[in-house]
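The chain below stands alone, shown as structure tokens; this is the form predicted on its own.
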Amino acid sequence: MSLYCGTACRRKFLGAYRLLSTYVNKTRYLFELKEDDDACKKAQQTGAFYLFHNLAPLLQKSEHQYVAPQHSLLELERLLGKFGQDSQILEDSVLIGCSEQQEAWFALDLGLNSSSSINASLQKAEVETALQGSFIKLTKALFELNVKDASLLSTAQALLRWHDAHQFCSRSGQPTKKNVSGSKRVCPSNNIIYYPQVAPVVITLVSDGTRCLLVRQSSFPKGMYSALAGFCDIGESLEETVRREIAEEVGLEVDRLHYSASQHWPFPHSTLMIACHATVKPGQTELQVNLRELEAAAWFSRDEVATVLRRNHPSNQQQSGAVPFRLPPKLAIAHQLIKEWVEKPTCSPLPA
């Protein structure tokens, strides 16, 4: 009996492993490439590269959206040779992911002059002509990319920007050196290791039970309202940040708090958006808007917000009517947070 049980348990374990093995193998492969320079160099030989120029990705237009073309190492070497560039610039590439078949994906900026490049950056127009694409700012293209490309290019831009801004040690002032994958930089003079960092930001949809609070900043596109958002201060917990931001910006005190989801956000720099729902007590909903932080804030009913969600085209969102405002685009976690509130009036609470 015990032998049978042991065999059955092993079979059950192996079955579970097979279900997870693709993800686990992919994750461990990426970890190996980040830690082993030789393995990462080998992966570049068969990997694919996404190209940037001054942090703008190379894109091609396909019907109603942009696509991000991939290039092999051989294609890049030919391109560099065509413009009289040394292949040393390839050392500036950063690892951004891999396929389930363990094809490594890298990003390379042809327009940034880094400490490891001995040549000037390539001219934007010449590269665009050669590769039949355009270098387009991510702020313009992000919402016209598929989910996979949007995630990869956001990661790539964040890493490329971080390396461009951290070429010198803050302690010694000496040049730092990146490892092959770009997962870290090291100061040779004191061995201090620098890792890419992301700033945590809470984004919170406040409700009084029947209405939600939407706000706008002067930097928002015309007519757009969103959820409250703010950076976490040093020493704060997530819950403390949510309560402080709501108190600072609209003068309300949180009664209950629920976590929803998170999202990497590349603008203006790399941030981790932590989305939450918060409720305030009925009768304690009078707004005192901090005009140094916000341009406007107002309560909206579920029907009003649902009406705006049904408007698929931005051109229709500006039409006259009962709800003359816009919401963030679908790819933004703020949109998902608002949609969740409309579709699921109650959320399971987490300890606040």
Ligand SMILES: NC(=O)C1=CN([C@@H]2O[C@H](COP(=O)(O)OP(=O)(O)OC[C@H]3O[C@@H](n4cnc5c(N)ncnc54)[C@H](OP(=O)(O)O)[C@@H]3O)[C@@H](O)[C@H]2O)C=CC1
The other form holds:
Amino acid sequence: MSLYCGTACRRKFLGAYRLLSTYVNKTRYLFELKEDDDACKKAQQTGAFYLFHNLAPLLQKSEHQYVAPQHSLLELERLLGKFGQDSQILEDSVLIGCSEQQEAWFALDLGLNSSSSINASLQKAEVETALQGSFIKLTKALFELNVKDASLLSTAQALLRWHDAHQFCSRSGQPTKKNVSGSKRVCPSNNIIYYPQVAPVVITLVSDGTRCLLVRQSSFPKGMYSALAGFCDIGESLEETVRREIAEEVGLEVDRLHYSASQHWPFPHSTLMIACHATVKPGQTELQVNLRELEAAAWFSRDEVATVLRRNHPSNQQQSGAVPFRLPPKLAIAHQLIKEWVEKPTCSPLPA
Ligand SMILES: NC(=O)C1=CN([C@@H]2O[C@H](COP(=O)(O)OP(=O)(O)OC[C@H]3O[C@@H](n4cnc5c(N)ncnc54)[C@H](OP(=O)(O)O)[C@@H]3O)[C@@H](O)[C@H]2O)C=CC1
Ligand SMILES: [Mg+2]
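Having seen the form predicted on its own, the form predicted together with the ligand:
Let's see the whole complex now, leading with the same chain.
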């Protein structure tokens, strides 16, 4: 079979799209935009842009929520013109998704000075006034966005940050060039391709059968405890990371574990959180807390945790002088793990 796929073949391939589900069509469309610079440039003409300034997304307040406004290419060009800038900065935009109707979505940071842009970054306050919104740090806004915007803006921020931090080839020291979609960067002097990196982190809710183990780091909000987390070391399987982190941080050995779910987490620098439940060996529950990693660790009963889950919103907390025990917010996979454990205490575990 010829490796060359001409127009007829392409038409046949695209024709097949129509028989596929919306999800598959969307996925294939995004794949095409990632691979084909011309198709991606064309998609920008009819696409929608989410704007950032120094990695903070542009948001508008609507009742009790933030919403992320979209801008067309035309609106963006007008904005840039208003500030006396040409459209070159648009080359820094990155593809972050598309609608079911295949309207491509891009993200663009107007506050970062990249190697491809000779323009100075735009002044934050002036852009905010022109666009009737505010650039708000994701750490502040994430929990007041709907799930779709939270996920989209987290992805966008991670991709924009990665491009900002990978403008030079680590072998030649020469500037790297991003493709139109931003799915990779290439060093023109040696053709090394750089792809956005993902840092896997395992997060585990350890149980002894009746209690669960929750830990806190000094960087957590006051009173908050979470499941135990740790970055995967190079060469490790997820199971090995779980075993090592639990041994390192609280001095326990895992008996059984099973996978629950995963999540992209934007703080502090974008990780892939892989969530598991684990049980420790019977009778081996004495904690030896590694104080270089954790501020505290303790076993909590199902009742204690269930009570806190019910009143986890800050406004539901007691106003006494003591710092109340709280759990991670609903959006965090740690919250999901803890809720799962409270609701389904006996899931079928696999040996570690
Ligand atoms: N979504 C959720 O529900 C939750 C998410 N998390 C996230 O999990 C992540 C990891 O948790 P944490 O307990 O801190 O992890 P670890 O237990 O692995 O401890 C952090 C250590 O990892 C080092 N480190 C930082 N970045 C990397 C990297 N890319 N690869 C390897 N090591 C690294 C740090 O070094 P140094 O100090 O030198 O920077 C530090 O020594 C955090 O990003 C946190 O935000 C945690 C709990 C809940
Ligand atoms: Mg840790």
